[in-house]
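Only one chain is given next, in structure tokens, and it is the form predicted on its own.
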Amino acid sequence: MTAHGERPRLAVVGAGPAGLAAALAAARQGLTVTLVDAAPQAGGQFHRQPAEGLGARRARALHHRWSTWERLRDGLARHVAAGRITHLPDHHVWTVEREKDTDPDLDPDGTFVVHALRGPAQEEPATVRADGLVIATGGYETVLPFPGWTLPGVVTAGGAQAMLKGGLVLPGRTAVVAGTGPLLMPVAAGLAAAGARVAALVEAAGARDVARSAPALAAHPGKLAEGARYAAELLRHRVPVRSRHTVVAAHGTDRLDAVTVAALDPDGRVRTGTGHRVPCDTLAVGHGMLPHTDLAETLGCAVDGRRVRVDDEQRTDVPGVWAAGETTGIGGADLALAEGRIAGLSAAARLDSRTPDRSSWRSAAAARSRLRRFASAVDAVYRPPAHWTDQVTDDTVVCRCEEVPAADVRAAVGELGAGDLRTVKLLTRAGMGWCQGRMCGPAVAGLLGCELPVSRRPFARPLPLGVLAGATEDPTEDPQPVRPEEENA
């Protein structure tokens, strides 16, 4: 509760489909929200859109389902003007606590201090108050390492993706993109429609995959039909494609030049003598995304996996925080839609007493239900080669900060008894470096043949030591809203 008169505030941190699903929600709802995001434009990895200064004429080229983007851009704009909504883009969250009140007429549990960087340089430190908040900040993608995915050249898949929408930069001239997962598709088709020559796209999963979850796919024609429409893409600009395929191999000394592609049989492993190099200066690869939980983690939110744990509200364990979109499971932009809009109708509710819109309500829960059946049917079609490790040579970098390769990280395990991530990390640096294990944690996990853990770690980003010294005294004000003439969305 507020104090008497104040509409309850409600902090939103993520500005992709499921943050701005919320924050329009709440706002329609009544409640005065802010809406946090490092990006310095609202729209998230799904609905990326140029940097401004780029003058883009056409970018909705870029993209599919910009109608749906439209209708959140629109949404956002009219309730900045009308002062429901802040958007606070360029604010990277590094924590949030909860501040006890010391007035008896607010909430006796007290308020979340969301603590952020602002600006391109994350020099200037911002607080922002709230009653509640929705943790909406998506997921980032895996990469296993083989044989060269260090060079210059190598990049994910999701990387030239937002270097495309983005920046409106190919990352190369002939591109290879490979891996496994749903974006792949997508990626090669909006690479090829922009002027690369795409030489393969390779993906681990077949037909065999595809056919053990026939059932649930069928189920979303409209899904289908989109996949058929980026097939359609790729055939077009007659880009091959190598199903139960993996890339082996980088070469290049200075950068890329090519990759080696080889076939894998029923259990996922190499075939003997199937490797074909391919040339190419760019390669586009992932390997599927993990949910973006530390900052629920450092809430102290209940992890199942590697996704926060919700109840049918989107509600965490955590009184008065709300989880939605890719940080309670991977799922896709309709499923992160369908998630944030309950989470903000259910933060109206709660914080407010208001009764929520039950139409509203009843359609996005339905449209829950279906899509997550739909992503688990296509996470057990797009998995990564079972026997990936097999190609991990000995001088394979594993852990790009520390350079650690997979032979300290072998040693480790064999000779030093190592049984879990923190004690590689310990023997061998792992871990340790900027990304604090975020990107190599797959990796070094499946080298060692154990889960990935949840790490609780106090801060959800790298900050300066100043400004974690600067928040032990009187926080910063609120920042100001941003001005309608000023807002980017």
Ligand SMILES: Cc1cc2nc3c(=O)[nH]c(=O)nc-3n(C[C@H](O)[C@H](O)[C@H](O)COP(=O)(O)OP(=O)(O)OC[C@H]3O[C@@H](n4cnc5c(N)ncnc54)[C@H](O)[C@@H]3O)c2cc1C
Given for the second form:
Amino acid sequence: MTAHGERPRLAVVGAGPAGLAAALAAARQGLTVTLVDAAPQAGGQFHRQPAEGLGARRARALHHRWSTWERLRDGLARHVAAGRITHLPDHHVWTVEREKDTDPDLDPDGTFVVHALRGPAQEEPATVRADGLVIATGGYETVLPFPGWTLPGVVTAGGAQAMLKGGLVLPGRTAVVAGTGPLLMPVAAGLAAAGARVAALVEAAGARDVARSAPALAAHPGKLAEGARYAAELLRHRVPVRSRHTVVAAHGTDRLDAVTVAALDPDGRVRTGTGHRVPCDTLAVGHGMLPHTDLAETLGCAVDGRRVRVDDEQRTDVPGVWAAGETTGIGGADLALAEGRIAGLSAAARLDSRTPDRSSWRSAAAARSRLRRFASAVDAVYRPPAHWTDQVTDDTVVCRCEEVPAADVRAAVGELGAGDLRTVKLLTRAGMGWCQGRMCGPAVAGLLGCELPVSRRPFARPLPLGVLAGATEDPTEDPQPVRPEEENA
Ligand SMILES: Cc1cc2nc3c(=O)[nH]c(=O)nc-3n(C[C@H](O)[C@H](O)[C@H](O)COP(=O)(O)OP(=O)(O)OC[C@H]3O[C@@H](n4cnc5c(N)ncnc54)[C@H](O)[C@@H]3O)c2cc1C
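Given the form predicted on its own above, I would also like to look at the protein as it appears in the form predicted in complex with the named molecule.
The next block holds the full complex; its first chain is the one shown before.
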């Protein structure tokens, strides 16, 4: 029994594949789960659904693995109806803190207090209390700067897909999809299938990079078949694929009207004289993904490189905190599902002494091992061009929030001796704006010639000062409990 005398409560932050799998597994085992998510609907990035008001009749046409989504969606609906899961969409978690109970015998680890801002305007505070926490907040895209990348018409690859899946709109009529990573193929295929002309898919990785990882990739025929299906779709829509190429500049006055695409040499340098212009009104660009680690870092969880460190049960090194999905490393939706299931089963076993469903655990653990090997092989293939900074002219904006050009960053490093991101930030304001360096961090690190360090941000989201002032009052004196019946109405 817990200190509050009820079934153990688990808060799961993130309703993508990992969070959904964790919530369903834990609820099935008897925990009371609150699933908190910033998006208006469950599904995360991979199963992003069209806004309800759009009345989409054939949403599945934009999706792969629809049956997996149906299983997750229906499972969630069943548990919500039975009162085992409370789903809180449109809740943006800005921090999680641990509230120590007055009686350590009853509650040695204390209770977690999840602080969120509700609604699209993110202004109404809400809190959720729980005995355990699963962090399943996924990852975000990296985009490295190049001349013209701030022009209207240049969007992230995932952003283009989000417009299509979530808003049922195309970002433009003629698109170039560029950068590096496995996300580019589904984005190009999705845009083409929805009616856009995809003038080129420009991928920095080449046949040699694939060949190096070929034995490891070949061990996953299912994944290769998935890649082959995307390739067939690109062929069917006559999308030219330029591997070992990169976009060196975007052109236009008020908005994008063309990009220059150039070939890369084996060292990742642009080959002189290979640049050619490709007319387009949309550039969907992405250079890989990074895990969201802010909430885990706030709670003091160890982070390896850029991913939250977890053990075989998906436990972080902070008692009562699990992490699953892309927050523990970029690996795709199937890996996120397997990790989420293990986290949910482990949470039920640890918080409520439930004997885990052994066969479910074993199959998820086997899938996790297999998919982690595949993710490492994929990671070795896709890298931004090694010398991408050569293309960044001095007037290229690096930090979009604070409009800091590359010249300022270079001056901070070359003339003022800045040797780390923090000093560059203090000298130039790069990373000081709304996104707090999430977007420009990799670019500044590249210009500095250093690895992207772990960022210690106290808050996962920007928040109004008034909310912060309210939250600093003792939450045990003035709790603002979320009423599940209201939230699910
Ligand atoms: C933009 C984008 C597009 C993608 N498109 C594809 C694709 O087409 N094909 C493919 O194979 N893979 C794609 N991926 C990768 C794929 O989505 C992931 O592999 C998979 O969704 C990972 O699942 P997850 O549960 O770990 O994270 P996600 O699916 O990213 O889910 C994380 C959830 O956490 C929520 N969240 C994050 N921070 C907070 C917070 N502070 N408060 C509350 N909620 C929060 C988000 O709203 C989201 O719903 C894409 C990734 C991104 C970022």
